[in-house]
Structures are given as C-alpha cells and as structure tokens.
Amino acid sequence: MCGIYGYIGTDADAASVVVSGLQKLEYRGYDSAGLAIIDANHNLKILKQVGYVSELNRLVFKKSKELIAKVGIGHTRWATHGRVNKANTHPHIDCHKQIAVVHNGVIENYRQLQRQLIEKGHRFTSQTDTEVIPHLIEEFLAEGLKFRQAFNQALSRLVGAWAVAVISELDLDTIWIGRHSSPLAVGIGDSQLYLSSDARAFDHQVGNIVFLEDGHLGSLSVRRGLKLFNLKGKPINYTLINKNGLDKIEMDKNGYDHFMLKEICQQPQVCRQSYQGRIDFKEKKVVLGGLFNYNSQIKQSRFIGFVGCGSSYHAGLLAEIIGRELGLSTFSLDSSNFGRADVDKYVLNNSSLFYLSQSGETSDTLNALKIIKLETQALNLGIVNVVGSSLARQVKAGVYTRAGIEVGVAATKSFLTQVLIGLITAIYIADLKGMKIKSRQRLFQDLKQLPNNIEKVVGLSKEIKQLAKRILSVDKFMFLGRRLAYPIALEGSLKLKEISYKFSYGDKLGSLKHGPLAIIDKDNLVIAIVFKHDTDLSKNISNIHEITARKGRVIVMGDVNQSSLPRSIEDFIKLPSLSTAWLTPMVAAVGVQLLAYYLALLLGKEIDRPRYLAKSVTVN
C-alpha cells in the first residue's frame, strides 16, 4: 500500500508539487503524510503530519517561505510496521539527518538489519521497517563508498517488497530510486522529472512515462535526466510510454458526498464503455482484439482459470460458474491463499489463466503469477483496469476493464466491469471452441440493455436508504445466495464489513443445514440474494422458510416475484428482471453496494477511506 511521490526540476516549488501528487495518491494510504526537500541553503528539511494529506498541505502553506526547493519526495502512509504517529511517518532519516527516505512495501529482514546497525552505533527513532534504509546508506558512506555505491549496497541488503526514493544533502541535485515488487514510475517533462507509485497521479506537464521493473534502480537529475541501472550498477535501457495512453484521472466528486457513491452511480456509463467495440450487437458476437494473437492457444487450452483476491476473486468465481454453464472447464483461484503447494501442473499446464486486478499491482495476485510462470506452461492473461500496471506488463495479453480510476477503497465499478469482462471473455472462448450458446439473441439483447437495468437499480437509492434506516441497529449480518447469487452474497458481505465495520458473513444459501442455521436468531439479519432463473429457486424459498421458522430475520433482494416469497420475510428489494440469468449478478451487485453505502453513511463512517484498509494492496 502507501504512496510515494517525488519531483526534481527548475521550479522552486517542489514542496507544493509533491503535496499535490500525494493528494492524488491518498487512496493508497491516509494514516499520515510527510515530505522532504533540499532547500535553497542546501539543507534537508522534513515535514510530517498524522492524518490526511490535507493536514500536510496546511503545514506546507504555513511554512511556504521556508520551503523554496527544486527537489522533494513525499509519502502517504498505510501503516504496516508501527503505530500511526509522527515518529513512524515517512520520510525517515539517518543519524546525521542528511539522508531522507520514503518507501512503499515491506522489508522482511528489517529486524536483523536493525540489530546489526544498532551494534554499530546507529540510533533508531521509529518502529518502522523503512528506517533501516537511510541507516544502511549512512553506514556504507562511512565505509568510503560514493553515494550511488552506498545506495546500491543498501538496497541489495533488503529482502521483501520495496519502492524507494532517497534525497540527501550529500548529493544535492539527485533523487535516487529503486523498485522490487512494488510499483514505481517516472514521469518526464520538459525541465522536470517526477516519480510516483501510480503514473496517473503525474502532473499535466508529464509527456512520457517510464515504468520501473523489479531490480531496477535509478537516478533523477535535471542535468543528467533519468538513468536506470541494476543492483550491480550495470546500465539499463528503458522504454518511453506516452502519458496520453493512460486513463484520465477523475479526482473530483462532482457533487456527490463520497467517491463511492459517485462510482456506484457511474456504473451504467462504465458498463457501456467497458463493452464498447467489444460486442458486435448486429452479428451477436464478442470481439476481443487484445486476445486475438493467442486465439489458437486459448482454443487448445483444456481448462480456463480466473485468479484474483477479494472482490476480484468474487468476480473470478462468477466467471467460473458462467463458464461451466457455457460448457467450459473453468475454475477459480484465490491468490491470497495460493502458494507453490497449490500448483496442480496437470491442470495449469493445460490452462489459459486470467488474472483479475483493479490496480494491476495486487501483491498476492502478482505472487501467484510469478509462481505459476516458474512452475507451469500456462498461458497467462489479464483482466486489469490500470494501463501500464505491473500485472498488465507481466502477462502475455489481456483485456482492460475501462472502469476509469476508482478512488473509493471499496470496489464498485471495478468489480462490475470485472464481472462483465469475465462474462464476455467466457462467451468469446466458448465461441472459439465452437460451443453452441443457447438463446444467443436474447443474451445479446440483454447485454445491450444492461446499462439501463443498472440505472434502474441506482434509481432504488431512496428505497434502499430507507431500508438501511430500518436495520441500522443490527450488529450481525449474514449474506446468503445460491449458484450465481453466491459470489454476490460474498461481495455484499465484504462491502458491508469494509465500510460499516459491522460483523458480516457470506455463505451459500444451500449450506444452511450444514452449520450456519445454528447461529440464526432474532439478532442476526439474513440478506438473501435470490434470482428467478436459478434452477433451484424452490430450494431457495424452502431455505428462507427454514430461517423464518426459527424466528430469523430475512430481507430478500432479487428479481423474483414477491408473491412467491414467504410472508414472514421482513423486507424485499425488487431488482429489474432480465431474461438472461448471467447478467442478473451485475444488477444485484449494485443493490448490495448501495445497501452497504447507506448503512455506513447513516452510521457516520469514513466511507471512502475505511480504517486499516487501502485501495491498492501492494504488500502481503
């Protein structure tokens, strides 16, 4: 998690430029923020504030006359090591207060390094893993190495994940950078250079972007430009990517109270832009140009897999279920629970795998990709939102979701577009394999109408908000669903716990008698997701009877007729009715998102920035 930003150029407003960049990166962490500059007198100055970047911005404004500088680095923190306080806020410095470091990632061997440095007389002032870096550089400088050599040696000692930026009084006109398993990009302007954890946060003056790969180190200087090299000091060539190829940043709430609500309401529009040019409604077929060069391999693959974690895993689980109903041999993998012991070479060697990630920087999913690349012959493909992200660059090919930047920590439009792309990808592969799709005409008619039906659910906002008021005192929630509704039950439960902090549990509706029925009581509210096209609809109704017979409280959300439901249910949210079962989960997803949003709103929670969570999970 965490976000780092840096600037070096000819203008003397480095502090304000860095703060502006950090504000665009705040979705990556908002526990605290800080920056370091080299001022006009060649002195290193550090500013830190606990809380949001706005607190740091106020401090920078107050001290603006003291902060004339042409070079600066900054950090917005999501705490991994040490409490949220000023001492643990980045940047961190060495004993002589001449070297400042910002870092995104986790240094796994920091305790060992810290002990070694303390034995040599170094004094630590924080609980963070990051603080070993400036002390390591300081130690190697004391041994007589030049700054570049000391920087290389320090980073070569680190085990774990890191994106690092360093400035120092000892090397006034340079920012030193390095990356291993955490994202880092450099933006190049006419007379300035920038660095960022997310390229979409770059200043409008950036024309070209360079994405660092694992093991890349470098230096940013106005005189020398960008230089990249490896840990042994060998120069590395790099490729420039035009910034116009990246998504436009949407950092304005546009009148909405929260980014999450804005992003929920954007979903009809996002749905259209996600399938634009990919669905030929006249010919009733899917066209995925990003996969075209690998059609033959995909067609020959015996298995089709979907890999992700959190909301992306739920989207992959839906793709698996839909794929099976299309006749494909599909499976899904939870990358947060994946290791070498889980590698089934028979399956994976004969698979095309789709890795799902909003940011394209999700550490668990990148680790799964790394293992599968090393151990198998699988064809690795992506379903990613962020152009130029690590995942997008490491897979062979893929499909961008086109969700646009998502600021709210809880996935909404990114989840919906992953589900949509998963569906049309499954259709595309079924066609490649010559499988007959039933009711094709009706399927494509419903796809064309999908944005309108999502709009109808957004239109239920007032009704769902009133429901949220009625259940505000409930402390325990259980989301249940069968088959296509099951991943939506999991997603609804996740959304609720993420932003309301209420206890929430998701499971299969059919699993009731295998355990969950034991915890049914008047204090436990069940949200049952029920679809009319479910082949086991009668079983769903029976399960609801079993809950209410035990004085359990049940709210049903679905496209069924209310007359078919037990009279004993507490409430019912009627979703738009679609002819095609595979599209109903996307409509239902909007409903559970709104329910979670309004519960959190009425409880007065910090919706866009829920406690302990960050948007991009770049550390394990």
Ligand code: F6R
Contents of the next structure:
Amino acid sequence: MCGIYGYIGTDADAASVVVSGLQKLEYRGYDSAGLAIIDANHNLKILKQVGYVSELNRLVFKKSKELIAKVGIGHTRWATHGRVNKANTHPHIDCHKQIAVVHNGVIENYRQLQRQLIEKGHRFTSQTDTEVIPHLIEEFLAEGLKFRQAFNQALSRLVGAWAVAVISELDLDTIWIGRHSSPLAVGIGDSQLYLSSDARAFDHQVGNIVFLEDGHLGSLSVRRGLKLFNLKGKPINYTLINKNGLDKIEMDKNGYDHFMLKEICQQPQVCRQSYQGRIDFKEKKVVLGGLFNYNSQIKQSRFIGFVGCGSSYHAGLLAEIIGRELGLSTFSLDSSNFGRADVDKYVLNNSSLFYLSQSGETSDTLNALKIIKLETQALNLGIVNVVGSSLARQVKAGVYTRAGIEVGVAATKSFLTQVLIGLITAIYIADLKGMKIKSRQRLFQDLKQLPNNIEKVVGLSKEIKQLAKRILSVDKFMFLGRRLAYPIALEGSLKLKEISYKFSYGDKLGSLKHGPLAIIDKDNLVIAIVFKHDTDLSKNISNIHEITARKGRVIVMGDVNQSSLPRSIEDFIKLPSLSTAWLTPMVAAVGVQLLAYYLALLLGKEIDRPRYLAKSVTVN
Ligand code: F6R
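Taking the form predicted on its own as the starting point, write out the structure of the form predicted in complex with the named molecule.
Starting with the chain above, the whole complex follows.
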C-alpha cells in the first residue's frame, strides 16, 4: 500500500505536480499525505496533512508562494507502523532536517536499526519503520561517505520491502530512488523525470517508462537523466517502455455517485472487451494468444492451479470448481495463507499455475510466486488486470483480464473478468488436453449472452436498493452457497463487510448443520445464493428449511424458480437464467455487489475509500 510520486525538471511547480500525482495514487492509501521539496533558497521544506490528498492540496494552494521548487517527492499513506497522525505521515527526515524520505513497504528489521541509531545519538520523532532511512543516510554521511554511497549503504541495511525516494538539501538536483519488493517506475519526459508507485499515474508529459526491478537503485537528475545501479553500485542498463501501451487512471465518475457503482454498471461492456478476440463463437473455441508458446507444457501439466488472495482467491476458487467439473485436476491456493511449508513438490512440479491479481502488485501473491519459482518446476502464468505490473512481468506468460482501471477499492469488474478468464482458460486447457466438453453449444451460447444477462442484473438495481432499505437495521449477515455458489457467497460477504462495516460471514450452505446453525436467530440474516443447475438443488432447499424452522431469516438470490423455494423465506431476488451452470456465478456476483453497494450507500459509508483498506496491498 501507500503511493509515492516524485518530480524533477524545469517546471518550478514541483509541489503541484507531486500533489496531482498523489491524487491519482490515492487508491493505494488515504490515511494521510505529505510532500517534500527543495525550495528556491535551496532549503528542504516539508508539508503534511492527515486525511485525503485533497487536504494536502489545499495546503499547497495556500502556501504556493513559498513553494517554488523544481524537485519534489510525495506520499499518500496507508498506515502500517504507528497511528494515523501528522508525526507518522511521510516524508520522514533526519535529525538535521536535511534529508527527506518517502517509503512504500515494510522494513522488518527497523527496531534493531532504530536501537543502533538511538545509541549513536539519533532522535526519532515518529512511530514508523521508515524513519530509520533518513537517519541511516545521515549516519553514513557523518562517517564521510558521498551522498550516493551513503544512500547505497543505508538501503543495503534494510530487510523487508521497500520502494524509496529521497531528496536532500545536501544534494540539490537529484532524487535518489530504490526498489525491493514494492513497485516503482520512472517516467521520462522532455527535460523532466517523474517517479511513481503506479506507472498509470504519470503525467501526460511522460513519453517512456522504466520499471525498476528488485535491488535496483537509481538517481534522477535533469542534467544526467536516469541512472540505475545495484546495491554494490554497479551500473544497470534499462529498457524504455512506451507509455501509450498503458491504461490511464480514469478519474471521472461519468455521472455516477461512486466509482464502485460506475464499475458495477460497466460490467456488461467490460465483459465484452475481456473476451473479445478470445472466443471464436463460430467454431466454439477459446483462443488465448498469450498462452500459445506454452501450449505443450500446459497440456502436459498434470494439475492446474489458481493462486490469489481476497476477491482474486474467490475467482480462483471458482476456476478450480469449474475446472474440476470440466474434468481437469484443478486446485486453488490462497496466497495470503501460503508459505514455504505449503510447497507440495509433487503437485507443484507437475502444475501450470495461474496467478490471479487485479493490481499485479499484491505482496502475498508475489511472495507465493517467489517461493514457488524458487522451490518448484511449476509453469507460472498470470491472469492479471494491470498491464506491466510486477506480477505480469514476473510470470512466463498469461492473459490480461482487460477490466480497465478499477478505482473503487472494492473489486467488482476486476473480479468478474477474473472469473470469466478463469472459465475460458479452463475450457482452453480442457481442449488442449482433448477432453470432451459437455453442452459445448449451449456453453458458448451462454458466453455470447453473458453481457446481456449482466445488464439484466444491473437492471435489478432499484429492486435491490429496496431490499437493502428493508434490511438496513440487520447487524449480522451470513452469505451461504453450495458448490459454484459458494465462492459467490464468500465474495458477497467480503463486499458487504468491506464497504458497509457490517459483520458478515460467508460459508457453504451444507456446512451450516455442522456448527454455524447454532448462531441462527432472528437478529441475523442469511443471504442464500441458490443456482438451479446445482446438481444438489434439493439439498439447498432442505438447508433453507432448516434455517427458517429455527426462526432464521432468509433471503434467496438465484436463478431458481420461486415456487421451488420454501414459503418461509423473507425475500427473493430472481436472477436471469442461463442454460448451463458455469456462467451463473458471474451473474450472481453482480447481484451481491449491488446489495453491498446499496447497503453501504444507505448507511452513509465512504464507499470508494472504505476505512482501513487500500486498493493495492503491497505489504504482507
Ligand atoms: C476485495 C479486494 C481485495 C483484493 C485483494 C487482492 O474487494 O479488492 O480482497 O481482491 O487484495 O488484490 P489483487 O487482485 O490486486 O491481487
């Protein structure tokens, strides 16, 4: 989490350039924001504000006369170490207030470093891990090292994850940067250089981009341009990537109240753009050009795995279930719960693994990839939304989901496209392996109709909003589903808790009688997701009876006929019916997204920026 932005160039308005960059990075964290500049008198100046970047912007505007500067760095924070307050807001400085540092990541050995620095007389003013960096640089400068050497030495002491930018009045015309396990990119324009945690936030002036790799350090200056080197100081060559290949951050809500609603409503179109050119409806085949070069390896893989966390894990879980129903040996891994001890060499050595991620920067998923790369022979592939992201660059090949920029913190259209790509990837692999796919004709017909059916669910918005009004006073929710509906129950529960802050729990409908039934009472509400193609439909009905018999309140969302449901249910949201089973979860996903959205809206919550969260989770 956290976003870093920086500017050095001929424009004397560095502070405004940095703030407008931070505004585009706010999805990475919005607890507080700050910046540092070197002003016209060659003094380091720091500005900090608790709250959104707009607060910092107001301050910059008020003080604009004092902020004439051609170099600046800024930071928008998602708190990891220390409370949300001004002292913990970046940039952090050394004892002499001459070196300013912004940092994204977590420094695992900061306590030990801090202790050593305090023993040497350094005074710390924040509770952050970051503050050790300016003090380390200060210490090495005091030992007589040049700035570049001191910077190198300081960064080589850090254990953990860091993307760092440093400016100093001791070294006026340079921004020093470094990356290990947290993203950082440099944007190159005419006589100006930019840096950002996310390349899509770059100013229109940027023509080319350089993505830093782990262990890359560098300097940005107008005179010398961009120089990269490693921790030992050895120069590194870099490749320029044209910025036109990247999506731009879309900051316009197009008349919607929230990005989340805009992104939910965009899903019919997003779905079309995601599978365009990838499905041959005439031949009833899937064509995934990104995987061509690995066809034979994928075909030979005994197992197919899906790895991700949060919503991306739920999409992987669905791909696992669909894959298994297609006849593949599939499994899924939650990267947030994965470690070295979980490496099953027999399985992973014989696997093609698909890493699912919207951002492509999620630390848990990148860590799982790192471990699996190191320990196994698995073929590592991606299902990623952000083009050029760390994950996209670290896997052998993959399929972009093409959801477009997702600004709302809660995953919506990115989840839908992950499920869609997961499904068509499973079909592609089943075909590679020469498996017979039942109901192929109807399956491809359903795929063709999918955008229209999603549109129909978007059309249920009013009805779902009315339902949200009726259940507004409920404090505890249980989302339950069987088989293909289970990942949607988990996803619905996650959506609801993250934006409405209501207690919510997701589980398998069938597992209720093994314990959770005990918490059923009139104050809880069960949202049961029920699909008519479920081979165990009658068990769903019995489970619902078991709940209502105990005075539990149940709302059903699904494509079943209402007449097949117990009369005792409180409400029913009828989803459009498809002719096969595998696409219904996508239709249902839109239903649970809308329910979570309207509950949060009616409760007056900050939907696009839910508390304690950030869009891209770059810490473990
Ligand atoms: C939930 C949500 C998160 C992400 C998770 C993985 O709405 O957005 O649970 O799904 O943090 O993020 P990515 O997909 O970027 O790896």
